[in-house]
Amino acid sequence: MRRILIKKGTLVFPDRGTLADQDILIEEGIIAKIGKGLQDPQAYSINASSLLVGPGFINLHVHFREPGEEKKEDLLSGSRAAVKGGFTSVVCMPNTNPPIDHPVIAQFIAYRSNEIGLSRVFPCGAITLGCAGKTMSDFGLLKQAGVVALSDDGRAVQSPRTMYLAMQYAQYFHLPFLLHEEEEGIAAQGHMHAGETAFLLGYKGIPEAAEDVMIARDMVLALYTGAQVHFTHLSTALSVELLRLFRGRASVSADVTPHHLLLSDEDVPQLGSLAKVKPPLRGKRDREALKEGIKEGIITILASDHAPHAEEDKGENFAEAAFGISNLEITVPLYVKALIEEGVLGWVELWRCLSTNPARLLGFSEQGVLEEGKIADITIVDPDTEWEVNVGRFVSKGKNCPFEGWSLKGWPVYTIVGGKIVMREGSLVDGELC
């Protein structure tokens, strides 16, 4: 493996709050040496003047498909899309087909991933067999093979005693639970937010209570088990006012996604199916209250929930089109947008963001910081060029994206992935680079 010197970028240190001027090498995927005016002749060089440097992007919520739906997205293109997007760290929601709740499952997600070589794909463990809410996986044997955490992801669990059972077990184990909230008697097979646009539209509309009564209830829990309870794409203002009141009590947490930021339901529509997701796009109301939040430092995680589809999984028909957005190539840009071009974020908190808090949750000690000793793990974006989102260049299979045509700023450009090159200037790096 070759030396590695990149030159001349700012070095985001989001542990630290700073930027900072310096040059990096890397050896053997470590980083070797942080520093001005670093000098190495043999080192492949990266010219890194005007671009922002730091430490790899982490993606709590990704859905691969694999196995058992690999026509809608694979290990192989999940990875690809991952690392041009930015992304050295993925975890892999559980809801495939066989779901991942056994050993053999998660290492098998291991292995392929790691026969890939490109983003470190890590599995996420069922909470329960099937993901059917009843009976309880082996949590210290997920564990063993590589899990990172649990979820039903696509589900909640509906049952109070089970949700409570699990998450006095999963102490044991140390596994962090990333939470799908949605009350299924509330929600009713709904299609999108119960609001004007689904009642003009004729559509069945999911209230906001579906998601807000299963977070205060898996937040009453954590605070009496003292369990990790981290939840994802949250989606209404309520969800962001019981986040604010039991932080500190309980040891939750929650990531938003860059849809929920920048579309609403009344851009559905519009945008017919490719705006169909769970939860659902809310109000504009929903919409500014999770910017505040993010704001305010209550969320503190940035994820994608990029859910892969095949063309006629969405097809014409909202009511029976599948949910979920295929983002992952774009989930940076599509949060410089929503966020740093909006002011309510600077690069150093969207950074901590995307790296240091997901790291942290995970109990990832070498990623999510620039310090030297630690994995090569570096992702650099170009903060200034403007280029226009074109989904048939995605390499991911999954063309189901809304924001076709959108011109974004802020693209990753180089994706290192333990001190080797996987991405180069927007483009997928084949065979061994350096």
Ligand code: DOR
Contents of the next structure:
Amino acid sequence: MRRILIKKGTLVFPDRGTLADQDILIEEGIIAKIGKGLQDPQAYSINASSLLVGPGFINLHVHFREPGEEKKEDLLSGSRAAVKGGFTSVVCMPNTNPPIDHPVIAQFIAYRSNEIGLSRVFPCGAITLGCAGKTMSDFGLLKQAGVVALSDDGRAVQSPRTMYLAMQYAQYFHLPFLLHEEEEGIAAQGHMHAGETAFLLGYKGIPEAAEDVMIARDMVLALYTGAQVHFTHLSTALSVELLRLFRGRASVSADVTPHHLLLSDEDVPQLGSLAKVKPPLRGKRDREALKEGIKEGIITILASDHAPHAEEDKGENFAEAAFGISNLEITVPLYVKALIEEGVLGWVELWRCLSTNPARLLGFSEQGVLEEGKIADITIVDPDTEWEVNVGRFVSKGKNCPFEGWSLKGWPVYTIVGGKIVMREGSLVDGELC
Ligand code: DOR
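To test you: the structure above is the form predicted on its own. What is the structure of the form predicted together with this ligand?
First the chain shown before, then all remaining chains and molecules of the complex.
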């Protein structure tokens, strides 16, 4: 493996909260040296002047659909989309077919992604068999097989007793929960946010209470059991308030998606089923509360909920269309638009929410920091050049994206995983580059 020298970049140290103009030398997949004026004529050199260089981005929430729904996405297309989007690691949700409720499925995902050799793909195990909310999976065997967290994503465990027992059981294996929260009786098979737009369009609404009730329940359970509970794709103003209330008392945290920060239910009439997602795009007041939560440091992680679907699953009929948005390749520039351009976060804070904080939640000590001796998982971002989103050029199979034609800044231009360049200037690198 040839050495790589990243020259003249602005390094981002999200854990320390600093930026510095320095170089990085990578050797044998490890960050060998960080400093000013490094020289190595034999190394493959990257000129990073006017670029930001930091620890690789870690995405806590993607759907790669393999096994079972490979026409929507598979581990190869998903991994390609991940590194194109600047992600060196992703956590893939268990609602595959069969779900990740058995160690064999988790092992298959780990083995196949390793074989692909692009982004690191970590399976998230199902809390219950079949994600059906009834019988708990064997958390110990799942952990042994490589799962890094537990979720029934796409659904929430409806029974408080099952969730209570699962939180107690998970303690033995130090596995965090990544919870999709939705009380199904209140959600009542709705299609979009229960607000004025749903009323005018005549669509069945999903009230905020469907999320808030479950978040409140699971915060209480986290408090009593000591479980580590992370709420994914937060969408309501009250969920932020609940997090504010329980933070520091229970081990609770949360992430958001870019679409919940940039769109609202008012966009549904124009975007149609491309804007159909779970939890639904909420009202503008909720959107502002999420941003406030991020600014205050209550919401600490930025994820994607990359949910690719085939064209036929997202047809004209809104009520019948699948829930989900494909966004993995544009997640970072979308966050730059929603948070940096809006003055909510600076680059260091944004980077922390995309690398250090998810690494800490998952207990990854090698990732999320830029430090000599650590694994060389690095993302390089061009903060200034503006490009238009062209969904036709996505490498993901999922073209179900409502951001077509948006002009965005802050695109990842290099992704380095374990000292190997896997994406260069927006293009995937096939085979050894150096
Ligand atoms: O919109 C969504 N799509 N939300 C989820 O929670 C699941 C996901 C999917 O699997 O398509």
